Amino acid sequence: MATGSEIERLIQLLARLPGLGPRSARRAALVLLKKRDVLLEPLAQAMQDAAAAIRPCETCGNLDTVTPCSICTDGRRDPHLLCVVEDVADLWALERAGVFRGRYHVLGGALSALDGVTPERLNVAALLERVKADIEEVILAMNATVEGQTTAHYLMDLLEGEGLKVTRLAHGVPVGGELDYLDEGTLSAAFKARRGL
């Protein structure tokens, strides 16, 4: 394919995005270039504006244009509840669901010996400082992966002596899920977390 270096660079950068491989990146680049006025230029401006204005919240780690972020400064949220998540994407998912009205703490990842992610590389020290200030319950909303569960156990051990309630999200059969389609790990977690009716 004979293209200019600018087009190749655009394709290569698009291919780095999650869910886009080289072929999808080429198609996306072509659409952007064909719709330069209505798509490419506004997207480029929006990305430039976002890069200049958005930064991590100094309190929780969320992304916003102000710090502390709008969630941390929202007076309607329960300041005694703290939900710990691995990543900003997890925080945004919980916000979309509308199931939590407390405050958040973003760790910035999960423990992983293979990837060299140690507690020092995560936002654990700030978490330990935050729980000393009027927090009654810490909810560990880690992903149901080996790394997520390792991180949850590590944090449970750290928070055990702090005199607060530490809970985890339930794991198991999703609403509307059929047993035949679930993996063994999900079924195992569902059996271990079963409760009376």
Second form
There are 2 protein chains.
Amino acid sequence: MATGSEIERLIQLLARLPGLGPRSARRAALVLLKKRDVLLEPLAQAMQDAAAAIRPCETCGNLDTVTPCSICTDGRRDPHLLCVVEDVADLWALERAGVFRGRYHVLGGALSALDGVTPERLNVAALLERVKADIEEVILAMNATVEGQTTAHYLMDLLEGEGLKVTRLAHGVPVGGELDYLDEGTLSAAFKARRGL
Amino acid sequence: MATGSEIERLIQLLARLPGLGPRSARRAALVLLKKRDVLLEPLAQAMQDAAAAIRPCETCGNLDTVTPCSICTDGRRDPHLLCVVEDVADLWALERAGVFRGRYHVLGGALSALDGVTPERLNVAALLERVKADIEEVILAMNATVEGQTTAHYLMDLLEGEGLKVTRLAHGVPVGGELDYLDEGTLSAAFKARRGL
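Next up, the form predicted in complex with another copy of the chain, please; the one we just looked at was the form predicted alone.
Every component of the complex follows; first up is the chain already shown.
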């Protein structure tokens, strides 16, 4: 392509973002170059600001401008409840749902023999330290995948001797879900966990 | 969301890229923050470099680090052939195909009554200037959309009196295309333009 190497490099880096392939990265680069003042320059600045300001929380692993993060230091949140998630994205999802008013612990992934993710590569040691300090309930909010559930079982075994209440998220029919479109695993889980009205 | 406003701003700006919605922008922001050294900082730098270096070519409207652009100044390209395209993306697509060795003229869009795009808002006046200078053939490579074809007809009328050969791209069955999956318009165009073997 007879274009400057600056454009090529921009496209190559954009193509490494999730959700953008080589073709959509080209489209994105063109839009950026056309909207130089309102998009390209502000986005470059926002990235530099984020790179300078955002860091992982030393306590829970959340990403924030301060460490410990604003969730860990929020006095209105219940310090006795700890929700363990695989990833910061899961923490954000739970915060958007506004369903949990305790604190979080981000593992940084899930156990996976295939990908070589062992317990040592996850933020497990810090979790065992944290639960010693006045935690009453640990909620294991892993993904409902093989890796997530393996991780949940592993953590349940580890936490068994600590005298804690350990819970996990309910599995069942998603709200708004139609039975016809659900897989057998979900239907079976929903059936087994049926409740009296 | 209990996260720094730097993350929020990054997500908002990323969500304005084509191909990324609010959800995928969040995923992209997380990936960027996790890959700070190998992705976030290089991408911010690449954007600043592009913002500083890339500008539209004064002659043809292509985007490049120099103006006139490297295509306009390439002595190996035929200066008597001019290919008119709607957008820089179309120019890039033709260059990737490596099918054309003349020069380009980027209109900056297509005529559209609905979007209020009149001839004055396109790079038409400069095109009329350029064709006076030793051009033998003008290839109208508009998109095969209503707007693109309207623009092609408008330009054909304008260029009629200039004593030029004016051509347009062929319409027909795309290479690799199956008739069963093509629309009636394409099949009809391919039939009408059938050629002897």
